[in-house]
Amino acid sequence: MKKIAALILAAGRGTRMKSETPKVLHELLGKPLIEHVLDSLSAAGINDAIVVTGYGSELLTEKLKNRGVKTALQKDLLGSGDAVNTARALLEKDYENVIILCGDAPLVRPETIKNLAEKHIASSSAATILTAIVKDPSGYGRIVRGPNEKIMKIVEELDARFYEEAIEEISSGAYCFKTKDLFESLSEVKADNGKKEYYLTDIFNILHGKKKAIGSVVTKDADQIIGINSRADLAEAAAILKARVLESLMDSGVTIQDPATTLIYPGAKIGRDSVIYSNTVIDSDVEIGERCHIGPFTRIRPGVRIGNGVEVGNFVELVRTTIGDGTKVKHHTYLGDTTVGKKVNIGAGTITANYDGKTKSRTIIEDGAFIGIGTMLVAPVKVGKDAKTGAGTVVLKGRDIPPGATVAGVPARAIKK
């Protein structure tokens, strides 16, 4: 979208975290939180971002380097009002618009804030709210509205007074400003409220006062505005995130047969008629083709890429390996560093050394080997096509197998046919 940046607050500490981690940096299913917002925003097509960092600004923005998002620093956390102000030289002269999130409300989907800009931008408001109806307000600012349904301000909820807190109508803390009017209106707020701070929600009161038309989205998936204030907001946003991921494969063509005990991270793909185990894990950076059976018992990490048709079964893991169609890899293994080719049989309790306490070294395991029972390979070290190990072999360090031969023993020699 041209002419419109995203402002990320995420300036505060979180002290119920009970904490010395910036809030915005606890992991939520493998990634911080504001990389999961960060994330969405790439996916709506906002690529222009700007972090507002103050506790842990420094452990924050080496974490951000490598995104390439800017970041304004937020001196004093006197409220949400000041953290946007800090970051006004930098959105004042080259946006015209504006989208705002918070750094700790990291399950918005792209979608929303995509419809969030663009009916912002349609209805040359110059303010877009997002807002969501729940049982349970608590906690939240109020959407309070007047006649014709116009947004008159956002009360919060310190400040409601009996009849504005029974309203349902919430602010997700997600807006879409026109820049000029948010830095106008910024400038008249004024910290009288029970906190003392200057609060980002008044300028909506001002904003109808000068009869500046106002905009709402209404999302009807609440889950999205959850913010992480604590260990069990956490959890809570954790067993949402899953779900979403879980159902999506499934709609996907994916069999998850125990989605209560499966866990995969937001980015594993996994192809169609592959089949999920119980107790299986999952993480990002992952690739598996169609066909699959995984699990049960199975943990699959980063940098994994599984062809199509390939078994991995009881308390197997893997990580930064590939593994070529047909293959199995069955009971009780550990594959590091590995390349595994095609139709390649790994016997139960096969471990690849990878790492000698200094450096980490590939194993390569080519098309057709069978690999058995309780066989360590020292990395680096290859096992050439259709060869073959005999239980408990170790296969030392540089020496490699060659193509069609079998070996045995410990270290591994060559058995003559």
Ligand code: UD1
Contents of the next structure:
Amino acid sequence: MKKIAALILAAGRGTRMKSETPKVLHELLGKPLIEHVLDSLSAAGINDAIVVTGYGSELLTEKLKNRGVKTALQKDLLGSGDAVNTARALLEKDYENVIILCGDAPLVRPETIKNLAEKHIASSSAATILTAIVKDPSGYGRIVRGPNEKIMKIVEELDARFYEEAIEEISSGAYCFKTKDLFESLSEVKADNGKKEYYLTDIFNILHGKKKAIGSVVTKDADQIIGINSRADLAEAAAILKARVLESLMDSGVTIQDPATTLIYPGAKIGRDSVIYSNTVIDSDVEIGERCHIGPFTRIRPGVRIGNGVEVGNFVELVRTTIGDGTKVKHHTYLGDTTVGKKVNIGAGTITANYDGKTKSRTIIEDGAFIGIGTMLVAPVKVGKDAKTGAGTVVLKGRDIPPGATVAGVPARAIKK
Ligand code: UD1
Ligand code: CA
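Could you present the same protein in the form predicted together with the ligand, rather than the form predicted alone shown above?
Shown next: the complete complex, the earlier chain at its head.
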């Protein structure tokens, strides 16, 4: 028997999203909700995961294909308790404990998952709940504690009495169980509530009745347990995640001139003493070196690697492009599928034509080249070391410019060697 597996509940349609797309596939800063949860789990060292699919299960299973997770199909969406039951055969014989997470709660931190699992495993509790104290508990299950602060049950909002509604301790929807206790009690859960669903959360009252201990981890960082039920929740989560990313970059020595207008996706790497100016968007698959100046109004898309001391200015878009140390790309430029060397100057309005309607090709600009304003480089093409192009030059594909040469015109012709 292995110590622990994760079970992620993701079968719900997410009615309140008003969408064709299954809720957990909605994107949050470049990544579907469910991927945030799976990534946090692996970062916490929990690698065996089962995802319960239901609404849009084919699409979801397809998206999860390369993640190395198992899936269990919930045929009728009868509630979170029923969802857990669909994975019974995958869990019961092989895992001593199970950590259950909601696929629609993407902000839970790896440290929190790890702490919850470790605390549970070290205890003799049948279950351990991740809870938080919040000012506005609406929409969440309330934690009802009895004498000695013991958890007696979780009450869902629809079924809460007015004095229970006022409880500010909520369930995050993340819990650990001893697998045996989970399935023993789950079979006793009934759909006798406001929603006529089998609530997983009813299990705590059943465990309490059996005198089984229920532990808790109360997190102070309530932002991380937000569950996405609507587009407004999605925007709220994006704002929280965005602030988290910017804070950690600032902590590591990056200046963010105007956090309100700067969007940097989680995973982007930026070196110390770099400055990011306002209205800049940087994707997750991007690495930027030290002492760079990026923005204002720059968009850096996936697959970009930027060296040290590079300047990328206003209205510049970069994708799948490498830029060497000390290079300047300061105004109104698009570089796609391009390799730029060191100490290159890219003039205003330079465009790489990387796509001919069928294939994408690369442009190479070697060290020390000087690209004149308004140059069009039709890929595949190479500009040699220290070569120059005049203003408005169009360099046709395959017409590589030799090192040190100067070209101008449409199409480009050599002016001097
Ligand atoms: C749930 C919890 C609530 C908790 C909150 C945290 C229940 C009954 N309530 O409420 O205590 O505070 O999450 O965000 O569990 N799902 C299935 N199959 C189903 C129904 C749901 O897989 O038949 C999945 C959903 O995809 C979702 C999760 O279970 O990921 C929770 O379901 P949801 O309907 O969002 O429950 P909440 O009302 O948010
Ligand atoms: Ca939810």
